[in-house]
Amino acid sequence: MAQSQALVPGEVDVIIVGAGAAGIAAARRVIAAGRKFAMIEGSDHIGGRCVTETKTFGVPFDRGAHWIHMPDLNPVVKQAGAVGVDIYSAPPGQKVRIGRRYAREGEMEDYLATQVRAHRAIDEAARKGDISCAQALPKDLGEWQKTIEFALGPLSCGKDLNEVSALDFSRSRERDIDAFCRIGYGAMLAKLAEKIPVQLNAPATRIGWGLRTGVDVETPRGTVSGRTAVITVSTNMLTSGKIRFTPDLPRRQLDAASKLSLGSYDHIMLELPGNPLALQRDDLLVEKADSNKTAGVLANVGGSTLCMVDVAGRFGRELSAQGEKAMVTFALEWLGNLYGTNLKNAVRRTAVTRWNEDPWSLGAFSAAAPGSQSARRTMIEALNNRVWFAGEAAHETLWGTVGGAWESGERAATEALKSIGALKPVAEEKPVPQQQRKRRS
């Protein structure tokens, strides 16, 4: 893994504020341009809220980002060759239950038809102006509303669809095509961080960006100073006050900040022995559901016997502030209610996510709130030509995934070498429209 490392002495060309992927993508940019920098990282591990844990389970599982979207384009996914990370496609489609069966064809021709038109009414809403994607979908989905509202929702954003933007929904990129690592999302992450030097255990308390001749970083290890500095904390952590800006940090900034607050979106790993659930390796399942206290299910996770349950949205928000017990209460039994099967015998070991309680994350990730898509734009902007912030909120079409993350860490880093005369400027390409396509839900 990333090396911990003191605090480096003297001044840096750029200081890196966090060590998710953002972070990483930043450092290997300024790695390659031969320039000095620090890493500071609150928390005790790298990849922020991406990353694998084995030791509950004896296998690797993803404790945030899971899916990768879009291998083929997948920044991160273009980097795992050189560090031999074995990439496999997900399964196709995905299956319906329909109280203690399956959805037949025909049921199922009816959803995914009844999803396209919800897909099209948001994105016809989004070339009008920017409501909620709530307001945005047709009146008459009938018995699907719930699963469509859900699986647009909570699943796709982390956030009700009253609390999403039509225009960031519709700007978002194809997210259709997908895979997993075998060894783990956030291990792939890491060993692309192993020669990256980083000091753990290191928030950032205060960041001084007003000076003269760049910028101070102070944390309970002491005090970093560099020419420029790249953030990469979430949205959720601008904003809680825990990292005091002098000067301030600017009201655009934190009102952008507040407009791309973070979702929830947490996982429920049930150790399921013998199948019982008979499902096959990584199959994605949703409920036809009647109310918004519904579930995905993602089986028998890179082969193995974990089932993947995952709670989001304002239901999922308030079951995590429940608790450990209540949320695995809830995954039992409600996977028992849709298989008629008393699972409480069958699952051994447990574990939950809980990411609106972690400390360095505060949350998921970003979606737009109605009318705030270019807070996005905002997030990009340059701080008095020293600071940038990066991260799956400060990308356009990317948020919400690691990749975007990446992208924009590499964005960011690239601006403040720039700005120190360490590359040289290039013509900026005028974007080319891509063509919008629905979304994975």
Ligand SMILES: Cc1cc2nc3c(=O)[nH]c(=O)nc-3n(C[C@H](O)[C@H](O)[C@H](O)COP(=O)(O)OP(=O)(O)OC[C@H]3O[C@@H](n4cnc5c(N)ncnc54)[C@H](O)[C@@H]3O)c2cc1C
Second form
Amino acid sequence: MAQSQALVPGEVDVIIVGAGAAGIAAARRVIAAGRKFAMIEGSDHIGGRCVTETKTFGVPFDRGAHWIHMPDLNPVVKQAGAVGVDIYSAPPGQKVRIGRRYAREGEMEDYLATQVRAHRAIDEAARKGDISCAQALPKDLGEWQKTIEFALGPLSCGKDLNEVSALDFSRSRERDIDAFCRIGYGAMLAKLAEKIPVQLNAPATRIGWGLRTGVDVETPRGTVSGRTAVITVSTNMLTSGKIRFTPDLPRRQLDAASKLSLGSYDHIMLELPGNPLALQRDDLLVEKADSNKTAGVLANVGGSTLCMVDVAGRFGRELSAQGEKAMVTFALEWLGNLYGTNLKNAVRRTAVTRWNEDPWSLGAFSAAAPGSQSARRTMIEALNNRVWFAGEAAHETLWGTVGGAWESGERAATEALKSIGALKPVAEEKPVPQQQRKRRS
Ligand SMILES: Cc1cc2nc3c(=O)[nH]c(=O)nc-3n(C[C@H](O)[C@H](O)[C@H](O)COP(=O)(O)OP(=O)(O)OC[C@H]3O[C@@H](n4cnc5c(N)ncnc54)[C@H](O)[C@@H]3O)c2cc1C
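Okay, that one was the form predicted on its own. Can I see the form predicted together with the ligand too?
After this comes the whole thing, all chains and molecules, with the earlier chain placed first.
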């Protein structure tokens, strides 16, 4: 089909670019308002960074998001009842391995108390300015220093703490209660998108927003015309130049997107039949680390024989750049060392994600650079009162999560609908009070 041909006939009220959590939420919002939309997705599937596959292991494997944070408040869970998916609570707490044994009660208390101290120091620093989390950390974390740095940095934000804004970290809403979905988080999202028509394999290559009215989105399969648009692609996608904006995207938005660049976070999946590590279902484990070459583990995922080893931050980025073999070798050796066992003989199938190489996201999730928390607000601003950005990066407190992406998609679609008179303006929602933020780390 030639570029000038219409991919979707006529003009729609809202063009939605991207069919991840934000795009799906936006589409549902437009459907609820009874308005016309077109949803275009560059890849061959929906879900974006929240996608489940079952082909590799015959059981669900969430390639991206897996943890359903704060299920009682999570906007995706609120919708999930209607599609009948089974959600169960994650076991509370975590295990810490110290060499070849588990941390004793007193050691766990010490670790958790040190972690609380680190959180407090970051919150305190954030009240005064926007320095990096690394600068804000107390200097006397002693033997837990590397573990705390890993847990708060790579494991929570996908970046090392010197690259993370203390204000962004401090404003992130509580994430300490979690749940899992039996069919996978991505499969649950896909159920919520079942009735939404999506044009797959239709990447936006040019977005024209300077017209007298409306927006044009070009794809290799044709053009879509709309009165407004909601753009949900990742910040790294926005700054990559893969989508041309005419006129150019204002510097303000480009700067904001680059200050909210994506961190690195990947799963290394190991199929370990016979439970050689004698762990429980969905046990979360970290080690008392002495370097940044460390990982987090979710064992026996959902009662299966799958073990999810997560690598992230600078080390995770370097490792994933070396490819699948190096990632699996690291995971087997690292985990084997912690348990004093040779896992190379125990492991069956393996799989890894390499989100930095994923052409449709170019990374894992956003964390604001030091001094840049306000960039999230900029991402929420409209262009010409007809283009809105949405996605996890465009959420001030739930950034880096599926719930945040979902809320941002709903918000952007609501604004787009209001701009064309399809919705009456409603009173602003009251912000959720800030509680002490704790993470699953
Ligand atoms: C490994 C990993 C683990 C994570 N763990 C968790 C977790 O446990 N819990 C949690 O809540 N969150 C987690 N997250 C974060 C969560 O997955 C994301 O915050 C969320 O899925 C982002 O949704 P989104 O809609 O903003 O973006 P995306 O999901 O990236 O959606 C954007 C869509 O746009 C499409 N697109 C890109 N370019 C174009 C184009 N040019 N034209 C058309 N379409 C295009 C993409 O293909 C994609 O489908 C994790 C992420 C990763 C990578």
